[in-house]
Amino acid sequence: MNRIEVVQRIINKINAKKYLEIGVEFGTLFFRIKAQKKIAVDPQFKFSLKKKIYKLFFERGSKFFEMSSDDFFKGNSGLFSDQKIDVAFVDGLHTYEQSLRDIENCLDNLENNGVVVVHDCNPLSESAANPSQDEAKKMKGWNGKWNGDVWKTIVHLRSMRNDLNIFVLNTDHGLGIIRKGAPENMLDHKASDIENMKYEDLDKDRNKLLNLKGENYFDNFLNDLCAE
């Protein structure tokens, strides 16, 4: 199971209208979903300009922002002033904060039975969970993968917000799976103690941190969710 087909079931099982990327750079994700209306912002994008007049022709309802996702929100809120995001997929930068400013802005511009899914939440190296990929290339047992430390994002979530339901889906690096909800269960760790986390905390207590979840899972979480 891969981010593509959790994305595109979420999407199916809601009946959702609006669909936002963050971190579009090939459109691999971007060009494959089927929604209404789509939305893609990356700081550069890396796929050709032919590409996207093809599919902005044959997808009319598409969007492209070529910006940073921060400038995004601040300059394009009234995109979501009629009808909010229904289904989010955050890919941007790799690090805990800027995946948590990503997330806390898709929050807040989520319908109320809408879903934000989060790439690179379960890292199985140290060096795939170093927040600097410059860094991580240098690192004894680097071998291309590369997944920041977006996990402590979902450390932090799971200790400060009571009115989300949060698992991470253990497939295709760690799916983050955020809704709003009572939660399954709460972590009590402070922001500055999660800050100083390192990859070894994860490793040794991954299962609990993460509210990770095997694949077999996600039936019964979409059997959980309701179009509107």
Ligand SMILES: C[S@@+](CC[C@H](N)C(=O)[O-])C[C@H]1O[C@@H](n2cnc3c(N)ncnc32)[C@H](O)[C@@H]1O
The other form holds:
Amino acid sequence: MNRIEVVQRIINKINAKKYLEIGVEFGTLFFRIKAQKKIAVDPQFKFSLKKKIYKLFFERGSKFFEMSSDDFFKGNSGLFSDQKIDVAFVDGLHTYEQSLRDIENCLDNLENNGVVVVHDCNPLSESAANPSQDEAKKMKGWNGKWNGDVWKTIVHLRSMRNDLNIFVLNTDHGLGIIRKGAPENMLDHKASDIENMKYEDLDKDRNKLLNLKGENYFDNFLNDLCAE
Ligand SMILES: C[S@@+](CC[C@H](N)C(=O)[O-])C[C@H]1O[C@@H](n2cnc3c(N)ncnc32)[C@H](O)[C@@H]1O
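Rather than the form predicted on its own that you just supplied, could I have the structure of the form predicted in complex with the named molecule?
And the full complex, kicking off with our chain again.
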């Protein structure tokens, strides 16, 4: 199961109308997703000519914002005043600080039954987990995969927010799945501790820190979701 299937099945299950993707790059996910209204945010879209032509003809209902997610949320709050976000995919800058801000901004504009999916929550090596991609590239074991320290955002939200139900699906670099509601369980880390956590802390205890679930769990989760 990959992010395309996960996001589309959530959209279908809750009959989602509005989909937001932060960090779109080539549009590998964005152009495959079917939803009534789609919004793409990226400071630099990297669409091929074929995708640009596709966008012109088949994505006329979609909106494209070539800017950072911070600028997008600062300047476009009106976009969500009538109709909030049903499903968001957060895949912009892969740092703790930025991914946390992106998720919180999505949550502020999310329907009550909406879902935020977060990419790159389960790095499998120290280099993949380095918050700087430039530093990661110089490290032993670098294999081109970069997830950054988005995992810390999951630990942060699981420690601080008793109004969110959060788990990470163990597929496609770890898909964090966040919705409003009671947590299954919480962590008790302080923000300053999380800042200082290292990859080895994650590696020792990833099931607990991430509330990591196998792919089979996804059907239970979907059964629990409802269209409003
Ligand atoms: C891994 S790619 C996204 C891939 C895409 N979501 C997919 O599934 O095919 C990450 C993208 O995030 C974008 N990005 C980096 N900083 C960003 C920011 N502050 N706001 C929004 N997007 C950002 C980069 O330009 C890059 O295109």
